[in-house]
Partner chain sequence: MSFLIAQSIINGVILGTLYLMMAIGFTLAFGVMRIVNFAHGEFYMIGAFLTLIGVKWLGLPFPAALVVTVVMAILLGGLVERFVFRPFRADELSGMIASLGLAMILQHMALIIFGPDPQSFPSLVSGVYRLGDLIVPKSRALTLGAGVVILLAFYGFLMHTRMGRALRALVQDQEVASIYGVRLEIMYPLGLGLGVALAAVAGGLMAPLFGVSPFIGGTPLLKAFIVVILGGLGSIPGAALAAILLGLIESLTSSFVSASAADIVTFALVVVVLLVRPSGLMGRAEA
Amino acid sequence: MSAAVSKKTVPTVGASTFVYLVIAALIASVPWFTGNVFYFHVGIMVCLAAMATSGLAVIAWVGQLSLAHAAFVGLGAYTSVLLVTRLGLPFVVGLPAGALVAGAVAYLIGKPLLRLRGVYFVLITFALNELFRLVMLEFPGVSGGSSGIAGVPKIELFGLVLAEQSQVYVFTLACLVAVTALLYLIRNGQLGRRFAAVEENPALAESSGTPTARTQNLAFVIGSSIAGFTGAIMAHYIGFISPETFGFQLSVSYVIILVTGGRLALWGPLVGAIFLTPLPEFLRGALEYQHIIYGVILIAVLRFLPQGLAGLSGQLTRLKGDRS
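In the form predicted alone, the structure of this chain alone:
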């Protein structure tokens, strides 16, 4: 019996997951095939967007949608930058510290915040994002004010400075793999089943013995910690941060990536980031039509793919089954 239980509890890689892994590996190798610095930069930005959106996905798995995600990215960024520049600590300390600070703040505000549901939660998180931006503007000694903090040191790992974009790409790609693996373990484990129960019917989950408030708070902490982790990497890669960097528009962009990729799909953040992050760069040639094209693509995806781009294979399978 114990052997049977262990087989059930160990997550296995299904055929669809394997296909996604192969496609992701092929796309990840594109910068090396081209050898172009621009493609390495786009690859890095895709990895950062996918990681941050993965944190937002964890929160969405318990039925909540946060518009304060950029604030937690900012918390991680400022924590790491201040530890490295003011205290002289290495990046390998600032990186986990950014995740821990973002997670700790999420834990403190999560209990009262997550009592709200639906549009009320969305509105209060929007207010929190704006509050973070305004507070940071009021303390220029910490945040640099509207001028921001320039000259942020590059990513350094145990004495090795990642000066080349190809090196940063390898590092961010490895971090994305680690974050995706974490999401995979959560989704296919007992915690993932608790998240799914709360997302589907909080009242029923509570009556069945699942602590709804504690489960949602845990998801909020995990998702915000991933955001802080991403923010630390982002700050040291870009080399400049300001309160305006982490404004409401950044939170909205993460929501759009998540919904377009697939709100409840494991691969949704990655698929959405691969599709949307490079889009503005490749539409620069049609500058006057850029926002129109961007909007049309988003509307088309949301209209014809309600499960997001990650659900395209499942939708095609169902259509093939209906025709047969």
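Same protein, the form predicted in complex with the partner chain this time rather than the form predicted alone?
The next block holds one chain only.
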């Protein structure tokens, strides 16, 4: 009896996971096949988008949709850039500091914020992202104002400057793997159970022993730390940041990636980022079409694939099952 049980409930790396890993590895190696610098750049952008969206996903796992995610990416970016440029600290200090500051801010504001649920939480995070942008603009001495901070030093790991795109790609890929592994562990551990319980029925979760407030706050802190972590890398790769970089539009783009990939799926952020991020890079000449395509995809996915692209295989097997 209990043997059969543990097979069901203890996650094992099954055949489908293996297939996914192989596919992921193949996609990840595309830039090397082409050998083209541009493809490495696209690869980096995909990794960064997938990482930031992973943070958003953790928050979504407890049932909250944040429109302030870009602000936390921005907090990480500014923290690292200021530490590196003003205090001369190395990037390997700036990077964790970015994650830490974003997480600390999330911790401080999380408790009152997360009492709001549903659209009210979305609305307050929308206002907070706007507030972040406005306040940063108000302090040009710190943020560089509307002209931002240019010439941010490149990523440097213990003396090794990542000057080549391919090097940065390897680094961001490694970071993405680490973040995804973290998500996997959370997802399949006790914490993931608690998150899912809070997402599905907060009152019942609380009454069966899960401290819902603390659990939601933890998800918010983890997700925002991942955002800050991503922001630090992003800033040093792109070399320029300004308050406008981390505005409403960036938050919306993370939401689009998450929803398209699958709001509650482990692979959602990755699938969404692989599917959507390359689009603007290849549509350089016609950016306005890109946004229309994004909008159409978003509405279509919401309507026809509420579990996102990552839920597609599940939906297909169910269809097949229904027919046979």
